[in-house]
Structures are given as C-alpha cells and as structure tokens.
Amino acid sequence: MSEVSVRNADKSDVRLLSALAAATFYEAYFEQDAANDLANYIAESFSPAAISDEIADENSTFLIAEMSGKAVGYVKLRENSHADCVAEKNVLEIQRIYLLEKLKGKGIGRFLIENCIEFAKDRKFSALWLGVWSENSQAQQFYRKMNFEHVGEVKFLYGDGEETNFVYRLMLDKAR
C-alpha cells in the first residue's frame, strides 16, 4: 500500500471534500437508502456551500486522508457537540468519518481514528465520541475494536423516517 497521510483542510479544499463526501456516502448507502433520499441528503450536506459553512466554523475540523497525494477519505470533528448518553463534558465528536469502498481494509480507517485520538488529546479532550447507523455492524465492529464503547443511541431524521445512531464513546486515558 502506497503512503497514507492525513492533513487538516481548508477552504481550498471545499470543492474536494464535496465531491468525497458525495462519493463516500453515496458509495455506504446506495444498496439500503431510497434513491431520492439518498440524493436529497447528499446535495444538501455535501454541496460545496454547505461544505464551506462547515469549513468556516470554528467548531468543525476536517482531515483528509490521501494516498499517494490523492484524497481517499476524511473526517470531521466536532468540538461543543454533546450527546445525552456521553456524560463527560469536554469530549469533541467524530461527526463523519468516511472512505472509498476499494480501500476498506486497508488500515486508513484505523489511521484516520489514531490521527482523531491525538489531535483530542493534543486539546485536552477527555473523550471522543460518534454516531453510527444502528443498522451498519461492520462499522460498530471497526469501533469496538478501537475500543470505543457502546453508550447509548440518538434518533434522526432521513428521508421520510426516523433512524437510530448507536452512540459509542473512547476515554482517551484509555486509548493506545
């Protein structure tokens, strides 16, 4: 596998996350979401405006990951974001975390998560937390085995429903 890095992104950056977040989400849940759900979803959280608001706040960091110079997932972290179920107070929340299909496996998952846990510890974060599909167990296995814990669920809206988010949490005193 070629050299994986990972860097923060920045406003020159919008369009490439628009076109990855696209690419990536569509690429998780096209076989289980409606066509116009899905569609809708993506062009109002991943347009390139919305991206660039994303991008201006103070709360909200992106990372890239690339490959050989070439973007091949990302995350975006959240500080002030809180859930019920996660009881510490100065945690920062993985908000998206996403790869291209072809390259699950591959250990940039696991990259992406390590680069996450020392930048909240580098801030003095006590804890990081995620959302994740109620119905993806691939996803929840990669996070237990991160040792991340199950701690609770949130309810959102999708489509013309309401979805469950498991809610796992990694005490940073507790990560490698």
Ligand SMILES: CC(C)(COP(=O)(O)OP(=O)(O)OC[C@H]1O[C@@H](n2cnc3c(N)ncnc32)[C@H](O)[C@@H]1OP(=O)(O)O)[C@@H](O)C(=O)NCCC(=O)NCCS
The other form holds:
Amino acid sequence: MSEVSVRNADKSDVRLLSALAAATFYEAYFEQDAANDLANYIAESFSPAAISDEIADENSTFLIAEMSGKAVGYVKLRENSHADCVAEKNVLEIQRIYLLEKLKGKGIGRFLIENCIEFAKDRKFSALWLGVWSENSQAQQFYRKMNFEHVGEVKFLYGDGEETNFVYRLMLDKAR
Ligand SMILES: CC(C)(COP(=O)(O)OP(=O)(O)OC[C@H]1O[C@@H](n2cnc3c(N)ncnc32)[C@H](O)[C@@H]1OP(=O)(O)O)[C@@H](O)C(=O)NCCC(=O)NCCS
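Could you switch over to the form predicted in complex with the ligand, since the one displayed so far is the form predicted on its own?
Entire complex below, previous chain first.
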C-alpha cells in the first residue's frame, strides 16, 4: 500500500470534504438506496455550506486520510453526542467514516479507527460509539473486527420512512 497519512481538516478543506463526502456516500449506498433519496441527502448534508457549518462547530473534528497526498477518506468525530444505549457519559461519537470504494480493504479504515482511538484517549474519553445502518452489514463486520460491541439501536427518519441504526461501542480501557 502506498503511504497513508491522516491529518486534521480545517476551513480550507470545506470544498474537498464536500466532494469527498458526496462521492463516498454515493458509492457506499447507490445499490441499496433510491437515487432521489440519496441525491437529496447528499445535496442537503454535504453542500459546502453544510460542511462549513460542521467544521466551524467546536464539537466536531474531521480527520482526512491521504494516500500519496490525495484525500481518499475521512472521519467525522463529534463530542457531546449521546445515545440512550451507551450508558457512559464521557464518550466520543464516530459520526461518519467513509473511504473511496477503490481503496476499501487495504487497511485504511483500521488506520483511521486507530487515529480515532488515539484522539479519544488523548482527550480522556472513556468510549467511542457510532450508529451504523442496519442494512450495512459490511461496515458492521469491520466494526466488530475493530472490537466494537453491538449495544443497541436507534431509529431515524430517512427519505419517506423510518430506518434503524445499530449502535456500536468501544470501551477505550480495552482498546490497544
Ligand atoms: C467501513 C470502512 C471504513 C472499512 O475500511 P477498510 O479500509 O475497508 O477496512 P480495513 O481494510 O482497514 O479492514 C480492517 C479489518 O476489518 C476487516 N473488514 C473490513 N471490511 C470487512 C468486511 N466487509 N467483512 C469482513 N471483514 C472486514 C478486514 O478484513 C480487516 O481485518 P484484518 O486486519 O484482520 O485483515 C470502508 O470499507 C468504507 O468506507 N466502507 C464504505 C462506507 C461505509 O459503509 N462506512 C461506514 C458507515 S457507518
């Protein structure tokens, strides 16, 4: 694998993150999702204006994975975000983790999770948690491989209906 590095995003990355978020989200869900729902979600959630607001939010941190200097994936971390099924209070959410399809399965996701663990441990969080769409079994296998445990579920509105996110948690005292 060519050299992969991870860096913190800043406001100069708004357009890059907007493009990367849209491309990776479309690649991840185009087979399972209705094209219009996907397009609407991407237009609303990943516009430069929406990403700019997220970067400005003091609870948010974006990490960008680069391969040979090119952005290939990212993570969005969120502080002060909780789920009922995660009892611990001092927790950090992995709100999004997405790679370009072409670069999946090469260890970059693991590297990003390791960076999330280091980030969270440095700031004395006790656990990482995340929600993953119940139909996204590939990502769930990845999270289990990264030692996350399934601890519950939450409902969310998407398109015209209600969907389920499974909630996974990683206790940081058990993480290497
Ligand atoms: C989920 C994702 C971030 C994982 O990153 P990745 O780079 O593909 O995963 P890695 O190559 O680092 O894999 C790490 C380990 O998990 C395992 N793993 C990864 N995907 C897996 C899968 N679909 N099934 C089984 N095991 C899997 C790997 O085999 C590897 O194990 P090993 O180290 O023992 O060999 C990436 O595939 C992705 O962006 N997917 C699309 C977007 C998505 O679904 N994001 C999550 C939304 S909640």
